[in-house]
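Only one chain comes next, encoded as structure tokens, the form predicted alone.
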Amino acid sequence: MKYDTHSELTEERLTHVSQIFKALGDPTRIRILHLLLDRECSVNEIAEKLEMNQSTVSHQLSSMKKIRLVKSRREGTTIYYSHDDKHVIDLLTEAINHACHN
């Protein structure tokens, strides 16, 4: 659902609007989820390539889950993440190249 501009801005709304920007203001939460922009990982992989405490990936994943930021699977045991909203992505993606503009 495309947001009209001319709508409303809801208590609930703004609250989900400032949930996304406090995530994407974590450089812990930046990394995991680029690591997730073109692929899904298990919490053992993004601990891996991020060099992090395993379960520090799975509170930053659960809290990440929780503003539906980031999604889950099962496969037998292992649970794999991916991310779970283009739009945040794509806002996530324009910060990185914002940065990388000289």
Contents of the next structure:
2 protein chains.
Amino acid sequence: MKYDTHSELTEERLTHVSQIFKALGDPTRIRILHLLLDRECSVNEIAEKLEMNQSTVSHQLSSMKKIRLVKSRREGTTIYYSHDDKHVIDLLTEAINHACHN
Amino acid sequence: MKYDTHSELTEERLTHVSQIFKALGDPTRIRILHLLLDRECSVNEIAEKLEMNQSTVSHQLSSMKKIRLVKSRREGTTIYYSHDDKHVIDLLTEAINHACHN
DNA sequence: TTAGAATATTTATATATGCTAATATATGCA
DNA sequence: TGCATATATTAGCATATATAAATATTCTAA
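Next up, the form predicted together with the DNA in place of the form predicted alone?
The complete assembly is shown below, putting the previous chain first.
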């Protein structure tokens, strides 16, 4: 029997992990998540700060919500988004910090 | 002046980080890197183990080499690949380990 | 130098992705 | 109800991506 110190890479885990990384593999989504590091933001707030189309921001938020990277909360007509996966946030900040010391 | 505990997300860092994550955001490349966790492998070896086309494997290795995720070493007609970015390997194993405890 | 093995590259194709404009939906308020 | 605001969704387009087949390159050995 083979001795292996690494976790087995099942099909299910492979799909999940690649899905997460794929979500992080886009500048727009990274910028959005970076904005959400500290605090929640509304869709318009994000669109204005990043100087992007409201539709684009909404679209990306929707895709990230689908895989539970962010969550939303309604307050009147405004919807506030915040991150919803501490581990993914850790992966992101680690990568950014590392990029600062290249 | 705004007090911020997070690293500034410059355009250069954004490009670099999203590039890394994009590379990790594909099942094929993850499987290749997972094979290379412990030891170097030849192109054919990878292709056989993953039951994939030689051309496809070579292509993905080439794309990962371009951004220095893997490196290669020639021995006769055989070329052995191994990973070349400890930090990226850490990101990957962390993500896989986490996927094991979801 | 010629044949064979291992890898790389080129080309083609199908699919996925990101963005935008336009439209739709939902909420609050007069 | 009717209107304004905020967000979501749809449709279309241009680009990027992953894969595979075919071909080219590089090296070894006879």
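Positions refer to the first chain, counted from 1. Superpose the two forms; the largest set of C-alphas matching within 1.5 Å is the rigid core. For clarity, every value in this text was computed on a predicted model and none was experimentally measured.
- Put the two forms on the same core and the Cα of Lys22 is off by less than 2 Å between these two forms.
- Relative to the superposed rigid core, Arg13 undergoes a CA displacement of at least 2 Å between these two forms.
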